[in-house]
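There is one chain below, alone, in structure tokens, taken in the form predicted on its own.
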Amino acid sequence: MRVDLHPVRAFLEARHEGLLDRAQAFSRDVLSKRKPPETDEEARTEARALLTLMGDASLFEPIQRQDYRGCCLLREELAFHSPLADAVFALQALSATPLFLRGTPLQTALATEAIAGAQMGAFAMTEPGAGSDAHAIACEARREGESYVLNGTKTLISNGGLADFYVVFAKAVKARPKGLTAFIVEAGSAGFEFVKPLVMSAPHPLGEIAFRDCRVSEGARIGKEGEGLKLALSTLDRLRATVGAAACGMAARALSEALQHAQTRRQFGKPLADLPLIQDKIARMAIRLRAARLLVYEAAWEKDQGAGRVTLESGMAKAFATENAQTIVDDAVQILGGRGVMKESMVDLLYRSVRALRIYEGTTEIQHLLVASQLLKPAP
């Protein structure tokens, strides 16, 4: 089964078909021949390798073009074959987008290197005491002449300990009390510390980092003091629908695996697919997936048409797609039975991988609050 353009074609342009063809060729020629990593160390090595391969294949280009439907297509295709490849794409998007939005020429050049696969980025916002509540961020950037000195800890950072540069959000002393400022911190900077890896059930480079009197130049600041939160929210608003696309890719793979198994596995003298309860599961899986894809591509289409913010659309897309992808993957495990929980099973990897999508870049609960806040706004 391949990503089906037909249900979402109304939201796409002719160029998107060529982009998907290129991504599917990459999946066929590269991803299909690579073994999924089993340990954190293997995941770190593989993520680096995938960065180079994806850069060479120009798969990150839609990030630079701010083509969010293109980003959705790529994440859906990559997630279908490799949750780790999808994560590599997601982190390049999260780290490069703020630089394309507010960066100086030098910062934009760094983002361009990331798009080429020559630099690996990370998005460092979460802290031990600050997750959904960004105002609770305690990492501090103290101004000293033409430099800033950063102190604080960031946790649950994808590519932590692996990235070449980090987009870091900290409180600048002279900014308004709740204002954040964004900075680029290179991994080799004095005072930057990779504290430890954080190991997930599905291998994915994650870690804790710290800044101990880490000095960066004024040129490392992204945008103005106090505008970091606005930049972070703008970045997440643009990319949130792509998380839903990744969820759809994982769900589509789970459905494909379930269909293949149901048609070949015989029980009670006939294929599982002949059993009404299995047919009911498969139907519900397909319906949930199609509905999720429509929400995802509608949100990305709105942004590509020039909408300032797509908080309502992207919140709906992420919440619905990730929650239903979890259900679809779980149903696939159930259809495969014992085979579905074996370590070598693709649906087992999907089961461990899809869960995080309901949390990162804004939990489902936060998305519901955002959607409700949009609906409850006074009419203009």
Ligand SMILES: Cc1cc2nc3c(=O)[nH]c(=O)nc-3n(C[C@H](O)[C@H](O)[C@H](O)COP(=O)(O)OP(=O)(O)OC[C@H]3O[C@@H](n4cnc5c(N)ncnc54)[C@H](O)[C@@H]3O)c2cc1C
Second form
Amino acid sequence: MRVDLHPVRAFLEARHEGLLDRAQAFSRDVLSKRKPPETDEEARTEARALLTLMGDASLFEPIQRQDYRGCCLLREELAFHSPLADAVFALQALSATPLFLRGTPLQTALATEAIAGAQMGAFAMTEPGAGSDAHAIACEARREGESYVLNGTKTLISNGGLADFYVVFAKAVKARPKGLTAFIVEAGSAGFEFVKPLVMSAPHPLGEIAFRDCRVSEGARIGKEGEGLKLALSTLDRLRATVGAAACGMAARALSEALQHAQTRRQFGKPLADLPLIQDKIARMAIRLRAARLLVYEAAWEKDQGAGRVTLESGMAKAFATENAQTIVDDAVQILGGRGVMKESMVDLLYRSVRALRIYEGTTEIQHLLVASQLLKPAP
Ligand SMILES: Cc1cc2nc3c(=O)[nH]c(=O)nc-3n(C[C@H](O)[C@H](O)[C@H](O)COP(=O)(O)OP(=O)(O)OC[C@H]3O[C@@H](n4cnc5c(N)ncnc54)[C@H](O)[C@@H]3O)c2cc1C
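Beyond the form predicted on its own, can we have the form predicted together with this ligand?
Following is the full complex, with the preceding chain placed first.
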């Protein structure tokens, strides 16, 4: 079962069918022929290769058009076949979006190169002392004449050590005490350091980076001083539903693997699919997936209609879709039995890949806080 448009068609436009055709052709002709990498080094090489292939296939275009339903369709399709390809898409979106939102013409040109797959981006917020609490960011940007000097460490950064440019959130010392400012730092800059790779159980290039008296020009600042947190939150608000879409892609693949296995594997003289307990599991998986998709595409639709912030909708979509995808993938592993925990099995890769979605771009707990704060907001 590929991305089945039926439950979400009401939220889509005609152009999305063409986009999905393009993404499905890419899955068929490219992704299905590539093996998931086994080591971190292989994952890094594969991520770079996928970036070029995806750029050549114009798959990043919905990011530039700020078509969030398009981004959701792509992430769902990519995640179905390759969680790593989905991560490559996600990071191009996270790094290019702030530049399209607030960038100078030069910065927008860099984002356009990222859309073409010619530049790999990264989004650097998290620090050893600042995860869920962005206000605790300690990385400093000291103004010196026409430039800024950055000092600090960023950890758990996707594409860390691999990206060509980093969108970095730092405290510009003169700005409001809690205000952050966003900068572009190129990987080759003096004072930029790739500290170490952080190796996940699923293929996903992740690393720690540091800035040691790393000087960037004023032209590297994105937007105004002190407006970095607003820019980061606005970027995350726009893209949060797409994390839910990636979760749906992984869940759809898990369901598809489980359906296939249940219909072919025989125990007690009949296919597993004939056993009521297996049928119950399958039904629950499908219901969870359908509900998740509806929340995800509704949130993206709201944003595409020109809504300002979609914090409530995207927070609900991300929390529900990622939590339920975890359950769906776990159920698929259970249906596959011992074969489901073998390293070469697709459901094992999904099991290792889906976990991080409940953590990055705001944990489930943080989404729940955001949803509750929207509901408890005093009436205007
Ligand atoms: C695969 C992966 C990729 C990532 N990529 C990036 C990236 O590209 N760029 C980037 O900047 N960051 C990235 N991150 C970091 C990610 O955004 C953080 O891990 C996340 O924000 C949580 O921060 P933390 O890990 O420090 O956990 P903490 O903030 O320490 O939280 C630990 C636990 O406490 C809970 N908690 C925290 N505060 C509260 C609260 N107020 N109420 C209730 N519970 C709370 C959390 O929900 C969590 O369960 C990535 C992480 C992963 C796993």
